[in-house]
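Next comes just one chain, in structure tokens: the form predicted alone.
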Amino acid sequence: MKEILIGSGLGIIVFLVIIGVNVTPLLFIVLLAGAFYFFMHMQNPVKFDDASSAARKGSQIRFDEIGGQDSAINELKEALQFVLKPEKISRMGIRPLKGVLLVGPPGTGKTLMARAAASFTSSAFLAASGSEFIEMYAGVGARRVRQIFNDARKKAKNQQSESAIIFIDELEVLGARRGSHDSHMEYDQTLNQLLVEMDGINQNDNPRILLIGATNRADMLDPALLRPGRFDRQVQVGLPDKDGREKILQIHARNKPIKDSIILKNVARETFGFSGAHLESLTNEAAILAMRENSEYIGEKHFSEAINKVMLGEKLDRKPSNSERERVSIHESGHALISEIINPGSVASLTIIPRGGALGFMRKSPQDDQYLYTRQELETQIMISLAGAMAEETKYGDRSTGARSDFKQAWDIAKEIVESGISALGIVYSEAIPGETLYEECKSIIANLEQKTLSILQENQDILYSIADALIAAETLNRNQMVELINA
């Protein structure tokens, strides 16, 4: 219909021009009407996400379906009590919370926790991203803030619910510090409206409103958002520990034919630093690899390959030359040998198959999650980082550019030793250390460990070369294969 009307209008204008009618005023009116229509169209209300239809279909998220966040879930449940037990809260004289801020890295389950909170409290649920409130037109963002609060109240009444939860993801876009945007004041107006709406939340309201925000940049938020009476509580949603990772893997493996349940425990141990999103992707990739091989079950080799893929990316088509493959194999063998000698059981696998930007890779297998380190443990990490270049020097008498990222890692660790007050400089204030002093101390730490690493490799030169030869032949060595070579 729209195309017919546009075509008919153009035809009439052309006809009027042909018969000699001055169409300039008509064209001006048409353009004015078009501009008005475009502006009004840009200001149409945003359709905020409504989880109620999904909930009626039985796809609600429950807290017991979220792994690795027991502490955060318990803290959030406590904050939800004013929604569940308003009479008790009022009798105890407790001021109900208006907002809960979920803070943590991407992929840790902040959105899932917000949806589970709506399910836990039987509340109407509306979700939006902070970017949905920001527009180039003044006043649009503020109007959308008012709209989502009004929509939440209407939705709760339609569902005959006594409460509603509004979830705003990427809150730092909407709630950044006022004055940080120099281009225009639309950001500040939008934030001001959010503050006004939060101040208007009352414990006697029907329905009761709870605002849940999520961000991985809490440092960017305006202090007015974080003061008591608005976002009263911050819930840290961090990366899961080993037990949490195992629970997450079990959740995502429920509908997958895993060959042996012990595999998930091993995978959880080898995936330190993985978020819930990484682990979901890992189980999915392992299933794809098993299907590609027409395997009935997902085995350990599929998970091992999936970990490499999630960490580094897909295998590359490019093939290094034979001389490059030999150098990469000796480089990675150096990493693995030093790691196993200094810290037995620390290597999971070794490969010279190019992935992402790496021509080879040694994947570590930590026994336990670790958050604090002694100087000796940090020096061990530096030696492992330097071992690749030292292995090249042992065999070829020189080094290659492949050690560039290893050297950067070693320097960063040396800098951490100094700034942690466990170097020869003693206790220091990092910002007060002269640049030359920091440079010389880091250089001294690395130089000493460089000689120590080179000495160990030269003493175990035969083992180094045998691992490298096996790696060239097989391209990938698992832990058992490497240990056999070391103990041979």
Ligand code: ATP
The other form holds:
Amino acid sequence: MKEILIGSGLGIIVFLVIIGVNVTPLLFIVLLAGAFYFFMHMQNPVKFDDASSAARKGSQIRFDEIGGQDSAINELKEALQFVLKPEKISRMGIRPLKGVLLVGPPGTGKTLMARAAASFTSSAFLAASGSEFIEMYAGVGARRVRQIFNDARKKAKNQQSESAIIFIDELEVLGARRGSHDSHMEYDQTLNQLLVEMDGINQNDNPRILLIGATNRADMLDPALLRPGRFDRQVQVGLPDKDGREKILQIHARNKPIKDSIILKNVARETFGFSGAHLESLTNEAAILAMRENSEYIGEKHFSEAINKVMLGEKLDRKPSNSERERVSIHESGHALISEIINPGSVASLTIIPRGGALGFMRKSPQDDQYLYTRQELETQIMISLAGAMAEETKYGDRSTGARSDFKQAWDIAKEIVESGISALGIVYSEAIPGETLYEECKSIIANLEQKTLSILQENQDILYSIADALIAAETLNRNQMVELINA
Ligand code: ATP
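Right, and the form predicted together with the ligand of this protein, after the form predicted alone?
Up next: the whole complex, starting with the chain shown before.
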């Protein structure tokens, strides 16, 4: 058809030229129409099945290969009953579930859960990212939304599956509140089309479609998406706790020779705040380090170094001068000594090898995950932050610029004390505290702790210097080496 049209068009133009008609305006119009057609079609054919990074990540995955998300998985499995047992659902007169929203920080396993949901229900699976729907050309996004629903139905039919799961990652890109974007007409049209498609989902459809969305900004989503009948279920996929981290480490260590399984327990304890993706990267890095050393097994030191790498980044080639190294080792020893004196067993390792943006680093070893803090615990954290600069003061009688981020941290914690109503100001409404009052109260908290930290370090000056000397010699000290120096 396309060829016949092009052929006849050319024929007409040649005929017009022969009979002497000026065809320039006509050629101009044809060129414009051609360019428009070309751009529309260049934007159109997204193959959601393979083009999406989410879909490319592998084939089948089971729920038991996802660690630390037991309650999220249970909630999701419950929602999947709508796909697995449609007769039961309709006999009870329950409104079908059309969408499940997975909400949580990056790398916690939302994509894995969507893929596991597809294998659990033997559904066809299509994945796309919110940004794949958005183009600057009007109408393209809406067409892509229609396309993914059609592709899902086709794929389910081809696989002889009774259901299909469409996974849309970064849903906030496509589903942000209407009117919140500059080129809002295109965004709004795309979102409207998604709403239309969701409203069209029916319990008796064959194949049945379930939409799984993932976002870490549920607050940005348009309320129309979240209303009953659309994304009916919200499942929180949070950062894993200590047991969850251990399970995730075990999953990713399955194919790796680990020296002793107790190592993973310790690593889980030291990685508060790590996501599943961080933990996967950590096991991988530890294995690479062990291989570099031609070691047969992955041991504690490989994991310890891998944690530093995941937390701070690659080692830097930059070599600080000797005097800088001395100052950094005193600084880091100060952090570590205060931490161990106030909280024995709280330091995991200490290093003066430059990494990422840091010339040295002390890694804490929390006993347990902690989500609530008393004033005393927060004050301890401030003292540990200030201790680097106070150690420099003890040794050199002055300080360097290396404590800038420590001070920011100390200041943030002091602010938390005030805003939590546990400072001398008593209960406050954080948004109504005058800036000057907040500043003065934080300053007084910090000044008080600054003096306290300095005197503890001065009293333990010899230990401080011996840790610093050992650190310069070895570049990295582990927990046991530090405790030995403190008890010597
Ligand atoms: P994003 O929001 O950035 O898209 P996500 O929450 O979808 O992230 P995934 O893509 O599912 O995260 O996870 C990335 C990788 O991290 C996985 O391929 C897996 O290796 C690892 N991972 C993340 N969470 C877990 C988990 N709970 N259990 C096991 N592995 C995990």
